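The data below hold one chain only, encoded as structure tokens and taken in the form predicted alone.
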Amino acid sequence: MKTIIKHNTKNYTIDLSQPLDISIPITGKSTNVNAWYVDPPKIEPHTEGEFIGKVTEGASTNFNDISFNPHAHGTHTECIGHITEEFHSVNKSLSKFFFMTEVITIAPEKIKGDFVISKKQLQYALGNKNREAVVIRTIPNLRDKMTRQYANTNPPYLLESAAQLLVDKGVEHLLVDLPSVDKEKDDGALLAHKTFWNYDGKRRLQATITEFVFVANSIKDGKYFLNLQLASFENDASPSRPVLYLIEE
């Protein structure tokens, strides 16, 4: 099922038919993906006096309660209103899905004991292009990802100029293979996400930052078409599917 998309003049075909998930689904196991130090998340049969919605008790349909929080537990989305007293929803900010998009892959450096995404690094892997979303996979790049359990672990981040970079280049949607943009424990500075949403100047309120991604070492780095998909809640954050469409040359 291929299709042609036109994107300023020039059009690109993409086979519809050949999606790239690149989304950590949430599961009701402990061995879930974690961060920020919270239980893992629960999937488990609604009880209400003798009902159990299971099947095998005796239900007729399976009736599951769904808890957990989609900044610590598998692919999510978020908008500004993740750092701002004012409510923003990330179902609101993203009214477009469709995005010209460069995944880059990034071997964090070390700076002062920490493992950084820095402004040369991502000079470097995106030259002169200008895309609408970037996407980083960092090396070493393991399946553990799928299942890691980063609290205390002091995970990647981008330092500061380097989200100023994507700024500066137009980058409105950035997706990361790590838990967040910013140091684990960081003291409230949030520096990426501030910079990377304008915070203290003209706010970007369509940006979107996309955390928990897992980019397969099968997709090769380059242009591609993301669809980023939401579920519909309004909240700073939802749970994501970006999926990732090749450009056939």
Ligand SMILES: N[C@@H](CC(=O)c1ccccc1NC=O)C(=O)O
Given for the second form:
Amino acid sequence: MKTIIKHNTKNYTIDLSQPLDISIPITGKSTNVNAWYVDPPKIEPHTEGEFIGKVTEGASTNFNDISFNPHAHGTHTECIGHITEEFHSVNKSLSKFFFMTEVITIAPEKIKGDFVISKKQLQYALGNKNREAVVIRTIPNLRDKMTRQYANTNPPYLLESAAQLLVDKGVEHLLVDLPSVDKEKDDGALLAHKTFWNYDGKRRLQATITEFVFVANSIKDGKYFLNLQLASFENDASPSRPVLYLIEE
Ligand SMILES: N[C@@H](CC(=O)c1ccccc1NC=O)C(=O)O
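What does the same protein look like in the form predicted in complex with the named molecule, given that the last one was the form predicted alone?
Next comes the full complex, this chain leading.
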């Protein structure tokens, strides 16, 4: 099923039957991807007295309770409400769902013992391209990113100047395959988050950050349409399902 998208005077063809899902599914297993020192998610039959919500236990339906943390357990999209005293809901911040997107691949560079994504690397990868959304795939890019236990591993993160470059280029939606755009332990500095949302200036309430994507190696760097959908939680962050569509020439 093909469709033609008219975007800024140009026509682009995408094939809706060829979605490239870059989300990490949430499971109830201990192998579920994890960060921020929390237990694995739980997906378990609801119980009430004698009742067990499971067909094999005599119930008419499977009826699971799910408990998880959107920031810790899988692909999620967050808004400025992640770092503000006042409440902002990502469900209201994100009001459009299709974006012209660039997928880029970065090998974080070692600076002062940390692996970081620098302004220079983003500049090189993006050139003068203008995109509403940017997906950053970091290398190495192995499938263990779907199950990695990130607590106390000091994963790569974006330098403040790198986040500023994205703001300057007008990027509104940033997607990364890391648990955070900031350093794991930074005493709450959150420099890349604050910069991307322009926390100390005219705040970018509509901008979103999506963490924990997984971009398979079969997906080449380049221009895509991104369909970014959330579960409709009124919260600073919600599990999300970003899907890319290759643009046909
Ligand atoms: N680096 C922060 C913590 C942090 O970034 C964080 C903590 C819990 C859940 C998510 C976090 N950041 C996510 O992008 C700190 O050290 O205070």
